[in-house]
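Starting off, we have a lone chain in the form predicted on its own, written out as structure tokens.
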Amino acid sequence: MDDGLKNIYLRDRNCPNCDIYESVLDLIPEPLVIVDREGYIVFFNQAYENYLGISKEEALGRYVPEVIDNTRLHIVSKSGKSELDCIQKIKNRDAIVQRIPIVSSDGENLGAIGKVNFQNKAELKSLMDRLRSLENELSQYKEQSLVQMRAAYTFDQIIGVSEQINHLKEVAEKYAATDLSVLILGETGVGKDLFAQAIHNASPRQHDPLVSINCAAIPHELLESELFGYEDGAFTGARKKGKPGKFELADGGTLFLDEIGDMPLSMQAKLLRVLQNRQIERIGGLSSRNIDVRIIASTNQDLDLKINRKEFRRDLLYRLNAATIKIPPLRERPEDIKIIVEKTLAKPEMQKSIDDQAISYLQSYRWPGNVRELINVVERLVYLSDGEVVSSAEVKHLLVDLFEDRGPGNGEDTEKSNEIDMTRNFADNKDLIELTSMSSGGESKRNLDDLVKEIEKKAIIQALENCKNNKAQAAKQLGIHRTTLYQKLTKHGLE
């Protein structure tokens, strides 16, 4: 027996820790054998006993080729060169084995360890199958994660036939081809997020993530960690191993900062620094990370007004508005209402139509909630409507019931008050409100549609008189787009 391996020869009772070593090595589930420099077996674990069907006592002290078929362990013990992942036929089965030399600190060969990783090819195939299954599962999770961060809308899915929307789509497509930051302006519900998604989908970054964050919906004290992430132990309650922020998640893609006008000034300064340096630092972190992110921001607020009030940084605005898109409210493009309603009603879960008079009612309403409000109303109409066609009476009733403040009293007086308030929504001209007094003064009650048309016509005539027939000024006074004014002039025969 080689003196150099006496201390690992577990049957040598001069070794005080032999029982511990033997117990530990016997716990290894794969067959394992140790030989000295001459190739004689000094250790043989329980798994090898079971594999070959011989006891330790029979194996210990014997020359390894006499015990294990086709072994080269005695050669490795002398050469000092490892042989890894080798196929060795043992008991007529192709096993996958490792042969590793034992070398002293001064470079002397002491012996070798032999380990059977797979007792036959079937075990290796089973492992490979499991690995492939795990890889496929991981790929699916990655794909699902990317799907969740992908933009759903394209420019083709933004509904509208008005000149304003078609022009905006053309401009936005041109911006999409660049890497400019884009600022999208517009009232609540006009579809700013749809344009953001469409721009991303038409950009060179379309195959990378689109990550969105609503700056108004997240408490100010949490916004920094959401944007920049944090390291392990950065604060009480922080996740172990930390958490990436939205900038890291969007790396290579697009970050959509929705409602940027509500971001606190302290965060605006940090955001500006990131946009300038293209680097972020996690909360509690000691180093910066480079990022490659395109910024799309949106707001329904007047940023110039907020700048004057010292509520928004002018230098940040300059960084964000390299390209600007202003989406007009729905009241300035009533021609889009019909197609939006028809597309909504054509969904498989709805499958209804609507009559022309009902569309006319919907086009007369000012829609303070814009497209989002219109779609919500149409969906409610579908569930309230009894027939296959949504009628003008149902639209009229719902608009009166949902959107206008009820006057004092109840019953017929309440309905009359609702009609009066509703006309105020259609035409913001106090001088014309006296027309509605006929509904409560004993005269015959007029149809709501007739009343609205009459007020609208008189409002247009008065605006044109006030502006000396300047249509652009008249449209501005009425709070509508010039295109809309031309349509209403035709509608009322006032060309």
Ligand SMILES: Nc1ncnc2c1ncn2[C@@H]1O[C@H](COP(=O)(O)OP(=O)(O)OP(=O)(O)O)[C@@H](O)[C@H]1O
Second form
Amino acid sequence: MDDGLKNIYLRDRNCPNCDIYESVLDLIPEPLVIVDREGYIVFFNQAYENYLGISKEEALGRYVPEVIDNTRLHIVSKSGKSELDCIQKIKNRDAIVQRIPIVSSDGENLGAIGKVNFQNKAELKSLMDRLRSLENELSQYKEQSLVQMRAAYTFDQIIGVSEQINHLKEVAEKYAATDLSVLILGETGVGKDLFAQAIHNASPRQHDPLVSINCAAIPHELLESELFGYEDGAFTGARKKGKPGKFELADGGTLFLDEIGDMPLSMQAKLLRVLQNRQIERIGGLSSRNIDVRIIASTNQDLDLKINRKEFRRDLLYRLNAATIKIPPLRERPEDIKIIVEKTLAKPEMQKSIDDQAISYLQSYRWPGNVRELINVVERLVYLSDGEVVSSAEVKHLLVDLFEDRGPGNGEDTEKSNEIDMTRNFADNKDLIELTSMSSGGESKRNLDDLVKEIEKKAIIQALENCKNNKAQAAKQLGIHRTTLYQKLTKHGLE
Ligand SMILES: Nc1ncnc2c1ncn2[C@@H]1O[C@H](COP(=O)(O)OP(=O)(O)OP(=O)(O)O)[C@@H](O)[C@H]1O
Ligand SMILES: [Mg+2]
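The block above covers the form predicted on its own; next, return the form predicted together with this ligand.
Expanding to the full complex; the earlier chain stays at the top.
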């Protein structure tokens, strides 16, 4: 046996750490053998004992070809050349083995390690099967993420019978066939996302990705890297490999810039440049790349007001609104309420109906959260209602609860004073107005003051719109002095 190896691996050769080495090598679950330069076995682990049914004592010190079928370890120990992932017939089965030479730091061949990775092909096959199934899973996830990037909704799934919705669907379908940038406007929950998806799905880009980015949800400092991506190590903390931005991901398809009204001014300037040049540059990048992306943007904000306040660039608006779709709030199309409620109730998990009086109650509510809120309420009603039919009494009580929850400061949209608007809307419905005034403890007087304020604010906004923001003319139209108009603008936060 080789002296070098004897000293390292054999317990009976006074090596102080031999016990530890042996125990560690014994822990390896695969059969492992070590030979010296001449091919004599100096180590034989527990797994090899079990595999071949030969004890350590029987194997140690023997010439390896006498112990292991078809081995080449005695050759590798001399050649110093690895033989990896080889098939070796051991005990009449094809095993997959590794043969690794042990070479000293000065290049002298000391021996070789032999390891059986798979004792037969079945083991390998089972691993391959597992690998394949993992690969399948991975490709399914990839597929799913692509599906998520594609649009789920089509125009058929936008429910509505009102003239407004039908007209919008027709117009949007026409826009879909073009490559025009589309700006979708409307209050929260009216279906802006739905329209964006339906437009993409009906467009020639339908087989390419629809990538969305919510400009309000992403911290301003991250928006640029999300949109344009970054190169390797462009900034501290950036992923080493760099990352493509949404523009690149949407290449060939559509980029949906949701809540565009919340985009910071600095980004608006960069976005405008990209829309003009149709080229993007990753952060930290040295070159630009051409991109072919159709833009759909949406907002629930009043962009004209934002432009007046210098919070939104007019030139960007002109770039985005080649085509505009303004979705009216649900309260302006009460006929859609009935069909949306019925379709929601017809879903397999719901399976309930609703009486006509209940529908008329629902139609008299203001729905500040629009269709999203309506669907939410219908789901709550199904959960709360005992019978097969959602009754008008149940609807009435739920609406009164909503009314109470939305006291001043509790509404989603306090600026617009929903409570007041609800009173106005409920005025069509004697039952509800009675109930709400009872439950709100005679607070209707306070509501009247608010109502007056609300009407005043609306009248001012309307006059300014009519006069294209010329305050002198607006004051004249309102029949008040210009100074009074300025005071009122401050009072209503409209300056
Ligand atoms: N006409 C409609 N038919 C069917 N479902 C609708 C319709 N309009 C809206 N919805 C549903 O209402 C919910 C809100 O719609 P969506 O997310 O498109 O609103 P949004 O205008 O983008 O709102 P936000 O401004 O809050 O983002 C979704 O669940 C959507 O499926
Ligand atoms: Mg939305």
